[in-house]
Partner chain sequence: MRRATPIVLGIVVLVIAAACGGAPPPPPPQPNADSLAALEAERRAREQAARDSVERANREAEERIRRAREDSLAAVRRTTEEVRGMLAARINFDFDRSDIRPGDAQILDQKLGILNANPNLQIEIVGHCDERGSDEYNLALGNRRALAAKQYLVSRGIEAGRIATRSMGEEQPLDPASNESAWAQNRRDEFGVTAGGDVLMRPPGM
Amino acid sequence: MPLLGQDTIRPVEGVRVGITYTPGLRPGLLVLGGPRQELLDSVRAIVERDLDFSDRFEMITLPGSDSLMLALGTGSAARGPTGPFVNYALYEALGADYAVSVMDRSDSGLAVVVYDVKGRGARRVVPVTVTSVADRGFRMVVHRASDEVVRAAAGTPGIAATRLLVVQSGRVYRVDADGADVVALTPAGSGAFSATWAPDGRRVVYTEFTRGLGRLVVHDVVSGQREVVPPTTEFLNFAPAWSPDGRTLAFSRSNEEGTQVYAYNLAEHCCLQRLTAGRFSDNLSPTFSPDGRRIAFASTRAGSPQIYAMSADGTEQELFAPFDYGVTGSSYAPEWSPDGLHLAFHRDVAGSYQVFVMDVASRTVRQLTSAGRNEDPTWAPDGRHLAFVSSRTGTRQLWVMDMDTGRVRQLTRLDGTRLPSWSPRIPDLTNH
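Chain shown above in sequence, structure on its own - the form predicted alone:
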């Protein structure tokens, strides 16, 4: 079964500004072959892609049917816990620190087994509770198993069991973190934009633009239930952001006097509060810090849009991201990293937007991209992957950068993709 998206993984010129990577420091990982069967092949292909996209391993690939033969083991192989012989010596000779096998345990379903090659033993057996590729939630079950494989080998879980929101032609779509399973969440003609995930991984909020007005819609992606917040509006409300506890929405509201940042108590359905002031200025794209104490946003108060920050109650407003007047231009779309140590945003450089990241402690800013037009960065929950929209191949698509290695890969093939938002890890909901 071919691996989706593998043809998009290639070096891309001009995208490693400020990133240093020394090859050979990641552990080698070999995904073993096995009996040919639709379910096993599908699970094996998804797991291998997930592990590759985690960017935590040097993936060892072999041509043709060699990986199938490796799964059988011969000679001095040690016996594994589920039956087959495991040829640790051969895997080590191939450069593997870990080997992964997908097995049919017949009596108890499938399992993904993680072998510690140097330790000569199985490190983890991860059950996969699927019986058919047609099972509801099949892909997310496998993605969660992949994340547990990453946890077993690297100490922290992967990001396979996450999704992204993107906007295309006025509709909100969700897409798995490997670029597959694209699903429309809003109907055609809904005029939807500015979509973002709630911290619970179950709800999203987006702007629905109709008759010159923009209302915020909270949408439960499991039940399909929708709620307009605040309940009534005569303005354009857009660019919503959730507080980390999910109780508050910050958003931008526009009228004839400009655009200001507001906060709304979603938990109690009350208490609309204006956080910024200043007539005829625009204050845009709020984003909460992970501890909920600060909000970063873009503002035109001093001229061209730049990145500012304030306390969550609107006090202590200050210029946040330094810039060189006359050298770099307008800055937009800030988003705080999950650990609170960095802030990503895009900035005009010589007439084209590029993605930047700022170290919050030192206020040091570095440029991450330079090929094509790149904008609207959003962090994965692991804090090491950053998705953004790029035109580097001619159309606006979603791309993902690994901050540790500088590897960049294309995620979507939806022409005109805009405004991505990366989810937290999707919870295991039985009816999801």
Second form
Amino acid sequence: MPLLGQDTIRPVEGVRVGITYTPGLRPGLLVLGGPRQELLDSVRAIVERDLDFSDRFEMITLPGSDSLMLALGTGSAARGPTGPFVNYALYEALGADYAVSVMDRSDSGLAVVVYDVKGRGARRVVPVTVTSVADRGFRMVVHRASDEVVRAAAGTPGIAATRLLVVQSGRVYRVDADGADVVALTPAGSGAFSATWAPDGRRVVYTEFTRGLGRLVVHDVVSGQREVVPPTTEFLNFAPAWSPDGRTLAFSRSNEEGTQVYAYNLAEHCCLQRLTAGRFSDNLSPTFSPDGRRIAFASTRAGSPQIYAMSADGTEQELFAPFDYGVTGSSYAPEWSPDGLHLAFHRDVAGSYQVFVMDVASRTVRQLTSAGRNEDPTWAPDGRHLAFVSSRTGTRQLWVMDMDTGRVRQLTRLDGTRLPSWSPRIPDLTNH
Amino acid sequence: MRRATPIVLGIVVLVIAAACGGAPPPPPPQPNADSLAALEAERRAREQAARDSVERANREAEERIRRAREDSLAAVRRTTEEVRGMLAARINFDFDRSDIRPGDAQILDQKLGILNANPNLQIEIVGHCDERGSDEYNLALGNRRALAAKQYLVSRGIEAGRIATRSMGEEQPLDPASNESAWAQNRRDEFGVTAGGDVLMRPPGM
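Switching conditions: you have the form predicted alone, so give me the form predicted together with its partner chain.
Up next: the whole complex, starting with the chain shown before.
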């Protein structure tokens, strides 16, 4: 939490302000200032925000003029014998475990250098292969560098080089994980609904919903190619989910038999299979476990919708998220975390929806949100960030929560945003 | 007017002929060219008048038939509109429910009568939800609402193939407001004609 009473500087939301600072459990990280230059400034701003949004560091920020004093090569000695002078003692006094500098290495281009303050040395040099902010895919290149900085400092990569799909007014949009670059992927008026990323980070599948019919369309965002999934040209097919190997699509289908979960082998274009049955219950919103062996879904078999699981072939169906009959609110829209440890979903609490997470091993459930209506959670590839739709500010927007710190930030400014899906890390080939 | 000319001429000739009476006994009528023409004109005029009256009678009869047909067509159209109106009457649902409410059973019974009275009529039922439910779940709920109404009709003897069902989830609210009355209106089944609805008969007793 920002230390509001302590400083006269207006705190940036969620960022610790001031130098009278007690290190928390997270390592302190300081992004060093540098020469004023458009490209360097842009890269530095993006990297700093990415590191902040990784929620793995206590970001140490200083008022503008002071931060300049922390630039490399200033202070008592302009330049050390083996490169710029790094004032480790000062950074350590400020509570930094890591210092990060964006520099121009002239011949070899830009790089982000990660300094280990306590170890008194450069830990990692991450090249940033950009020459201008107008470069194609400039932001994604920088985001990838940020994720490597997180890997160098925290041991596991960040989630900056990811994107989210959202649906708004019948169109699918993609938006970068930092909220920038909102791009429509489907034409206006196509009735797009429930979109999901493929594990390859290059294809998406969404429902094209018209007059009560819904067909699934696989859209390659690199080539722009669209393909209707053949068996979905009749009935209402929605809420698709990819198997982790990208070969199978599970989805919900509504027809005269109610709503049931189906699977289709997309790789071999065959074998439509119904996985659930039950004339008097609806089964929908499938999600694969990361090993591909289980599918969690919502089912009305006990009356109100609750979360169940089954083998990927439809056998071994069981109640998954525990509930008290007649007491626990209806539960919807499960999504398995990429590490397989958790299952996120939303549940009715006092007539509104709240995001819940179940620990898969212990089957214990905890409520993560309470302000406004919060629904349709989707996991970041790091398994600790969740994006969800929240009405806490009055309109439905996409918000991101870090499960570990509880920190929450608003991602979209697009009224009526819904049905988000977080991508895996976007591979270089989709750098567009 | 062109036709009237020979008639007028004929009358003039006859009047002149009549005015010649009373004088010394007329010579036996010698047919002359003029009187022959007058007789011929008279004959034509009579025939024409007969034809005219027949035509008039025919026209009037046709007009009567046409009016009667129009009246009955209008009546049929009116009936069809009325029956369509009854058929389009919506039913509503409680929150997150798909069972037919007791009051709405009457509305469905009316549709049952209409379907029975019009064996070629085919309809579709479209289920809708309010915005409070989950977006994806609402597609399933709308589907179930449409199926519930279909089931009601099918279980009372309507052939299943005559009724199609669809779901719009929460995508097409009647009232986009976010309050109880809007939600209550938006939780509904809508009924539409898909075939055989050009002429609809009123069910007996309605």
